[in-house]
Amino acid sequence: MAAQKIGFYGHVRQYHDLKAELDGAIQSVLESGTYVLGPRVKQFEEELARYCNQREAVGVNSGTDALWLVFLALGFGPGDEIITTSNTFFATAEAIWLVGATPVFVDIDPKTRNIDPKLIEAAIGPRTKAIVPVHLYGQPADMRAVVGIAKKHHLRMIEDCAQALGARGADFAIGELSDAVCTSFIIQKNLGCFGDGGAVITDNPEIATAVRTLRNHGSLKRSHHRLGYNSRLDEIHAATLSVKLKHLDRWSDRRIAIARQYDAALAGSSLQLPSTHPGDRVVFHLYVVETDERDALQSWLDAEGITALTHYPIAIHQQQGFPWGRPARISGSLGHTERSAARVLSLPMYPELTDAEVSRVIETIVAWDKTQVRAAAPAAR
């Protein structure tokens, strides 16, 4: 009998694990008759702010909107430059373009695949207004180093935390060193709703008020103070997120345990494994390995009923039509970014994976790796 497939996402299993709680939360919203910016959104915002040890959280329509609305709240626009990385999901740069500003891409640290702080100062110019480090794959960026540069040059700092809610550095918390944190709640995230959703988390009440106004047509209490947009977190999403937030640390612990299994079993393989900073709590939104034979490994896994995906196989600056008729600037070489994009493969990683499934993924990779070793061995004389 063929082995059961191992999918890449576990959100259906997660739903079944929490079905009674989630169904009850959704039913309560449907019975309430209040579906937009009601008490569940307010409750979740308060819970999320407490979880992140910040004063304010503002629910919005998506992680993209979270970035975009923060940039608007801070007054960024045409002529301004914002430093970030090309090794991220397109939305990080897209939000910069949406406000009319210019993204400036710097290379990554090849070990962590996060923005390399040593390269940031060379990218700073007279129009630079902010730095946007991305906590890629659930690993905190080197925030102490980045914030030192931001303070030296009087720059704003906004964290793209779409993949790292619940992570923290060895000597800092997410949000502690920045103006605002932007996160996403699309279903495949570590904390996901049943659709699109996002939030801005901040200790700055002025930023929170501005984002609240912008998300709701420029209005706070039925009076429109400015031009705004429609970017509101729905009540049903907020209610389900409140249910799930209580489980987030437990889920993160399970992700970390799975990552340790991968680390231990694949340490002697030909794969480049994730490299983390000592003391960081990495919440492994994705477990990403690198190999020059990425496509071969992905096909091998697929043939064995195991789904592995690529995040992100084409860096933003390499995508077709870049920069889409909008301003962009590349600072120095992006060689590490380009090499990583060509080699990355994400292994199954979600809390609902069983130990047996993790073992099967490992055994399948070890078997593939042995074929690579044999292929590379010199012919016997």
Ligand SMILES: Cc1ncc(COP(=O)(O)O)c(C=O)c1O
Given for the second form:
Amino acid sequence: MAAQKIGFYGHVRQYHDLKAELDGAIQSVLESGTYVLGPRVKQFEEELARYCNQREAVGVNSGTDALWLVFLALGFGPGDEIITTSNTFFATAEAIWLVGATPVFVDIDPKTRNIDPKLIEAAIGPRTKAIVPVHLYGQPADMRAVVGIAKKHHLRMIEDCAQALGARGADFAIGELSDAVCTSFIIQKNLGCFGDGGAVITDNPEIATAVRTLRNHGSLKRSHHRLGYNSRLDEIHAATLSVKLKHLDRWSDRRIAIARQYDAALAGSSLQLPSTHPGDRVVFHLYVVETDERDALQSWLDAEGITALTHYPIAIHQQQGFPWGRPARISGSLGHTERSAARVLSLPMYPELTDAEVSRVIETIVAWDKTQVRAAAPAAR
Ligand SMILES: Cc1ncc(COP(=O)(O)O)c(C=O)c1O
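Please give the other form, namely the form predicted together with the ligand, since only the form predicted alone has been shown so far.
Next comes the full complex, and the chain you just saw is listed first.
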């Protein structure tokens, strides 16, 4: 009998695990007759702000909108530059382009795959307005180092936390050191709704009010006092997010436990494994290994019914989508970013994976790794 397939996402299993609660929450919204920006959004915003130990959270339509609306709220626009990395989902840079500003890419630390703080100062110029560290794959960026640079140069700092809700640094919490945190609730995220959603989380009431206004056509109380947009969070999404938020820490613990199993079993292999700072709570949105033989490993897993994906195989500065003739500025070499893009492979990683499935992924990789060792060995005489 063929072995069962191991897919890349667990959200349908998650729905089945919480079906009664989620169905009840959705039903109560349907019965209420209020579907957009109502009491469930308000309640979820309060719960999320409390969870992040910040004063305010503002629900919006997506993680992309969260970034874009914060940039608008902070007044970034044409002529401004915002420093980030090219090793992230396209939306991080897209939001910068959308306000008319220019992304400035600095290279990553090849171990953490996050922005390398040592390279930031060389990228700062007279037009620099902000730094946007991305907590990629659920791993906190080195915020203590970045905040020192931001303060010294009077720059804003906005965290792209789309992949890392629930993470924390050894000596800092997400949100503690920055102006605002942006996150995404697209279904496959660590906290996902049943469609698109996002939020801005901040201790700064002015930023919160500006985003609240911008998400609703520039209006707070039926008068439109600035140009805004329609980026409201729906009640159904908020109600399901309230249910799921209560489980987020448990799910993160399970992700961490799976990561430990991968770490232990693959430590002696030819793969480069994730490298984390001691004491950080890394919530493993993705478990990303690296190898020069990435495509071969992916095909090997696929042949065994195991889906592994690439995040992200083309760095942003290598994409075709530079908008409106305004490419990014590249500071120094992006050699580590490019090398990583060519080598990354994300293994199945979600709380609903069973131990048997994790073991099968490991056994399949170990079997592949043996073929690599044989291939690399000198020919017998
Ligand atoms: C790092 C990062 N930033 C921004 C986004 C954008 O979020 P969304 O898809 O909700 O617009 C995503 C996810 O999709 C992401 O992974």
